[in-house]
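Consider the single chain below, provided in structure tokens and representing the form predicted alone.
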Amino acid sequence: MIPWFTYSRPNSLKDAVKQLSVPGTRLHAGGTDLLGCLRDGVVAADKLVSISHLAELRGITRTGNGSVRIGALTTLTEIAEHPYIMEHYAALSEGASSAASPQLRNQGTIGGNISQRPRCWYFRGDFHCLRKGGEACYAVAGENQFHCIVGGQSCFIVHPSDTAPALIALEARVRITGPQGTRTLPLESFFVGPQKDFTRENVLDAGDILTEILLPAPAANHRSSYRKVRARGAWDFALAGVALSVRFSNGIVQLARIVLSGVAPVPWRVREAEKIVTGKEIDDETASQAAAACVKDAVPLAKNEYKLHLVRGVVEEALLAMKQA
């Protein structure tokens, strides 16, 4: 049962920021994650501040220099089905279309998908875990088959978003409006891992609102993709996945970005694997070496060693498919 709260629909972004700066308030956009968290007691709220009606935060537009602006309230369905996104930013379209179910994609927003809370069953359940102010991460000695194999420290969640790895691979930036004004930063810098602060997942402070995502203009000879492995064919989170963004010149990789999903507390960029493929043609050996680099520093828990094999397989498969595209 969802506890009582008051509800506000401010008429402007400025007013929304002001209201969200008050302790005990929560931002409401699509609401697909927030309402479940309230119902399950994961978070509490005295007041919800809804921005779902603010038209300025919706839509996909191309700017004069060829870059793309995506309003944070744009739904996953709109992104997945947008012709220009599908043609020039395939990884994002594929990530958006693979998230959740059709009903949730129709309601859920890109901003919410990026900043959703962890799906760890200890965090979501009736456990006073470390992330909720407790003294221990119960996944370490518990049911940890879906938890992280890289980047874990104190807390072993995995980041649940399918669009965030794709956006990082595509060099996206985000714009945040808050009490101190507006700032823009690379999406890669938006996320906060447990080694830095295990009580939060991103840099948003009280009153901050993620307002838009900015994608650079598409480059010539550029390809991207998102490949996801899950237990069910739909409506499931990634056990392991990879977003690729590759720029070619005469079949040789000039630039590569490789970002894993489903295996770390944040979307996990693997720079060593990127270096392996850069300056080379993608062949079986190169793909295998890059895939091995993706799990080189992995430290699996008792029940999730299988993710090592999933990561290697999905990275090899995605790289070889990129060559054939």
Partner chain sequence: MRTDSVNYMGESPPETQGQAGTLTPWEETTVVGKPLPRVDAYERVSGSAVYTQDIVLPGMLYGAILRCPHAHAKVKHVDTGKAAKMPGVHGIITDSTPGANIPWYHGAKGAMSRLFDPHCRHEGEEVAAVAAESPHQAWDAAKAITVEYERLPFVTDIEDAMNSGAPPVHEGGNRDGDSSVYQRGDTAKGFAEADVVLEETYRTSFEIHTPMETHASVAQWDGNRLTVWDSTQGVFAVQSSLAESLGLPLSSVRVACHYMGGGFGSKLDLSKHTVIAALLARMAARPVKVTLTREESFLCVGNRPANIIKLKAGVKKDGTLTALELTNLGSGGAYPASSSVGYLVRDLYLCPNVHVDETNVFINAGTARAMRAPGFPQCAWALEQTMDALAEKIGVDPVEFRVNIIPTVSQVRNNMPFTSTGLKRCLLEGAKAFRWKEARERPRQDGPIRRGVGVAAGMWGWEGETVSTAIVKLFADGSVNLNIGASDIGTGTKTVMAMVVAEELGVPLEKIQIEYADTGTTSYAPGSGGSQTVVANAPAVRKGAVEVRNQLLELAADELKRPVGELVLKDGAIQTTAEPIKKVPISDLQILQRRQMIVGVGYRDRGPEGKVALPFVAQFAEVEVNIRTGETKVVRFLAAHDSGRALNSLTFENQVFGGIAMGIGFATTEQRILDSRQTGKMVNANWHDYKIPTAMDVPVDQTCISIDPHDKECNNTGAKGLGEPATIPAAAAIANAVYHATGVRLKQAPITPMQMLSLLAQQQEGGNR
Contents of the next structure:
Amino acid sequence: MIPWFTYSRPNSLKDAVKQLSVPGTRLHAGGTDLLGCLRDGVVAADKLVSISHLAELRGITRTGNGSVRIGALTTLTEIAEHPYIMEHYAALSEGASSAASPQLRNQGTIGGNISQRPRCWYFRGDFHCLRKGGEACYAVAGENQFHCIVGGQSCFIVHPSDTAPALIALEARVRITGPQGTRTLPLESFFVGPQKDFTRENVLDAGDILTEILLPAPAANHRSSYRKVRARGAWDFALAGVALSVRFSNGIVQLARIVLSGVAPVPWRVREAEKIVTGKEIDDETASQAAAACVKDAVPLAKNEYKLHLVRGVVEEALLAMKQA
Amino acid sequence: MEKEKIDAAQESSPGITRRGFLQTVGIGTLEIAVVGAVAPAVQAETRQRGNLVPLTLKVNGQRHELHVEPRWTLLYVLREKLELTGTKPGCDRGECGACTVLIDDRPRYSCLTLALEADGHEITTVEGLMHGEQLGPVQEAFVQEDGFQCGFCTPGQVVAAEGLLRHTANPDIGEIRTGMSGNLCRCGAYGHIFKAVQRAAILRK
Amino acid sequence: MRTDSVNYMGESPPETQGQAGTLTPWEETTVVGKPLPRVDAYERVSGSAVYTQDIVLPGMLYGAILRCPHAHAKVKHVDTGKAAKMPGVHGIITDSTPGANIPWYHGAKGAMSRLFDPHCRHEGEEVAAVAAESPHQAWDAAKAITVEYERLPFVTDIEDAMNSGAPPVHEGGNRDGDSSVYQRGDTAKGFAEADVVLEETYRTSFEIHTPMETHASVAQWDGNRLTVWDSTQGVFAVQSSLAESLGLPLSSVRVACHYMGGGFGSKLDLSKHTVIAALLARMAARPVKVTLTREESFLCVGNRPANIIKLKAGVKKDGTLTALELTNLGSGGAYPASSSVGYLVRDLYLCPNVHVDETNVFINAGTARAMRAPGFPQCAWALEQTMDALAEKIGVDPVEFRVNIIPTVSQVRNNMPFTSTGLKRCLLEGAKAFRWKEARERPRQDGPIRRGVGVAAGMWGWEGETVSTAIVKLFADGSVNLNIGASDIGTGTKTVMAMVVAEELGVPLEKIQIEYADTGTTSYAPGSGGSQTVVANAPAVRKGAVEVRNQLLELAADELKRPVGELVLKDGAIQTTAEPIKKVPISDLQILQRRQMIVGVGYRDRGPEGKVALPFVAQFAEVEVNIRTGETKVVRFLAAHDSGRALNSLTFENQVFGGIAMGIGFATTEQRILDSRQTGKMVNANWHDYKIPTAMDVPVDQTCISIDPHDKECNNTGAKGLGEPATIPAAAAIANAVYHATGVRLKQAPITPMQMLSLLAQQQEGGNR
Ligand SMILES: Cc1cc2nc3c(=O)[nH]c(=O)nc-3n(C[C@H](O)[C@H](O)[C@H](O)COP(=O)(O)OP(=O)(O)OC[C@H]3O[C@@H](n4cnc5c(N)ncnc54)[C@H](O)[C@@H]3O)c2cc1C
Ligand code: FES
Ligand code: FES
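Mind giving me the form predicted together with the partner chain, seeing as the form predicted alone was just shown?
What follows is the whole complex; the chain from before opens it.
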């Protein structure tokens, strides 16, 4: 059962920011992640501020120059089914459609998906772990088969979002409005790893509202994809996954972005792998080299060494599929 | 641009029972896609702890005036306050689908929806698919194909199928599986559920 | 609770002397066997079916149970002061509440704890309970109870628990009694005679039943009489245990279960929450509903034990088995509960020399309960993979290999003959329909996606309890009321029982009303589980219907002044078979109009004399393994079942598909995970981290074949059980298919991408790809 809270649903962004600046308040978008966290006692809230009536945060719009703005309240379904996104930002539509379940995609918002809390079972469960203010990360010596193989320190979560890696691969920027005004930053710098601060996953501070996501205009000869591997056929987070965004010229890779899911506390961009494929054709060898580079720095925990094989396998598969596409 | 978009959003949102989910409106050089029904604006109000707050819900075409705790989910209110016990609780945490209802024609989990978030929307439960004492076509299809065993997941499956078919009238088997992938059936009646959805697509016409 | 309702390993209880049964199975049927929709389908799809969780009584309160959060702890102090003052709270009970100190029994071992035992031997043991006006208030109050625990060292790993220094779950150590040993012939001699001997250790994981409707009970007192609506598979088992717990005569405890949302064995026995509901209701003098949360359902209402199974098998080049030796170490959790698996090794295949040695060990985790074919899928996992490996070693096709070692007698029952065995036909006809040969001989591909097919066989080993009574009442207008004690847990019990009545009395299904599963109003039936529901009830129902018919014909003979032998009941009318031909609708019979009702009582027939009736199965799976990512997809499945006569081919098929789905869960995703090295707590007590199959995990291409051996002896319907066999070999068939696809033997269930990738990597290092 969810503990008591009060509820408010402001009609303006300004009012929402103001209300959310008060300690003890939490932002409610679609609520699919937040209500679960409240129910399990992962977070506490005196008051929920629902932004669901801020119409300006909703919808997908295309500007004259072809770039796209996605309001933070746009649902995953709306993104997954949007013809323009499907055509030009396939990685995003694939990421959105591979997340959770149809019902959750009908309700869960893109802003919420990027800002959702980790799915580590110690964090979600009845364990007083480091990220919740406890003494230690239980994953270190515990059941760590789903935890990170790279980027962990003190805490070993993986970032749960399937859309975030795709958006980073697609060079998305996010706009945030808070008590101090509005700022725009690359999504890549939105996420915060445990080295920096193990109590948070992103830069959002009290009163901050992520309002929109901006995607650059699609380039010619550009392709993108998101491939996710999970233990169950649906309704399951990634064991590992890879978002690719590649610009080709006559079959040669001009520019590549390779971002992994399920391996690190933040969506994990692998610049070295990107370098390997850039300037070359994708073939068995480049794919395999790039795949190997993806796990070069990985240090598995006791129970997740399989992720080394998995990441290599899925990156290889995705790169070769992109070549064939 | 910002302003125009908002206007377009409001214009295209009569509020409820709107099937056309995605609308694309061209304005000059801008192409604007407006998605989702926007509920009528309500007065912003801060609600105090300890008090019940008023709420109007429209369920199966009927308006209900209620007072609720902010933490009450739509599932709880449907079952315990409106006595619509067709909608089932299987997990209360978005992991089974037994609580599936339609909100503006789209399947959603009522266990992860605050009742307060549902105002201004059209809610359809399994009871709302009946025509008096007569089964609706999706329900009839589930009967004919034996698309269930214990039946506890069934209202959720039926409503999810209804939602799928409202959106995709002639789904192929891949679309059926994906569309039904948010509803667990521990009895494992999936094989018959697939057939029931196929038959439902025919019966609905 | 005191009786082990599914003592599938033991002998059947003695046959009661019912009516002398001379009915033999129908030669031809008009209703039975047809693919008919269920008689209660309307309620289930319309939302009008009232399940236990849906019940609301006037003045009803809601209960919530506070549970121990530790794997092993002693409750030192419980403070309910704050909770008692919270809004809406009407009662709190703990171990110190008068009347709550109720002993709790565990099978033959007797009482090993009590309702709120301060010694909590696993996470989720009951510590206190609250009744309040709303579920929210009840939970708020439960959370406000403060408990002081003394945490104790714990052990949750099966092998660790066997170590001499392991923390004891009970005084006297962690072994649950001596190992149980079965022996026939001389295995040493058998292995010496073998051309090939294989030995391997297989491991399975703890599974949790998680029926869609969590356990729930509603308790209401009227003075000293208690009525409980319970989501249960067996109202009579709950009634007797509950009466015993509360010290009441059976007549003061009424237990009813109408619509119920699945059980799979977890709802055969009385659970603590039911007693708690009754105590809270008595304390508050208001009806109380206790509904377990999904999370609770993972901790305290049973599981399928994990097993470590060492299996050694010897075979001659000609395909005869010479010896089988199985050693099983399993755990039924913190209290005595069977983790035995040995049956299939002893009885499925002809083998003169068999040795089985099974040890059950206590750990600090929830107690096991029978889960769909308890022990059998685990054993099939080991045995059927071993059979596959043996066939490969001696160069025989796995179907052919099995076909040649099928017994016609039950070797564990001193070679008592089976009434029928369709296993050979299951294998052969199944293989043909599956296009086995063709798929098997497809060359192994080299690409990243590998396809393979596998087969596994099985049988169920328990005939069921043989006691049940059915009452059939014929109304004056020719319609019928059928009264049976069995729960319909989703298997279509009501439907097939009505079909049996319809077959005998010629009444359409719409004119049959069914009253069931209520100790206050229905006749006795054993729990619906262990594939005994049809076998135990349908013969009694048939007898009851025949009784009605006989009485009706006799009355009609009087009235029509014709000999009984010249009268038949057809299409709702009495018809004469000799001239002058006459046809009198039942409702026109004067005598029936005066009496208004004819009642027929049917007792379950004797079990077959000197024979044993058991169902058999062969299942075929096709899988696709992505060797880059370790993903395994089941793409095709065929099940060939000898369950005797299929009483309703539609619900029969559904049941089989359901068993396959559960087998897919066993094979690929389901596993309870405990934080064994730190806290002993379950980390995946929810339906997201404990993964049961979704619509994407079961193949679209599924086929069910019913092999009917026309068994004349099993009982008067010709039907054998189905629920258990449907899931027994499914996982093993998948494992064999994965081996065929990749050359990797999956010793451990489930086959997750994690395991698959590690094994594929080892295979590659070994260079034997
Ligand atoms: C059973 C289950 C399975 C799932 N499986 C997957 C999966 O496979 N892949 C995947 O990617 N996701 C998965 N999800 C997560 C799901 O996609 C997210 O819950 C959803 O996208 C969150 O959106 P929401 O609008 O409901 O967020 P909310 O629950 O409303 O919010 C989530 C968090 O983000 C904050 N937040 C939300 N919006 C904003 C904003 N605009 N500005 C600032 N902060 C904000 C909230 O305060 C809250 O902390 C799963 C969820 C569940 C329950
Ligand atoms: S009850 Fe809502 S998804 Fe399970
Ligand atoms: S019919 Fe029982 S869970 Fe689906």
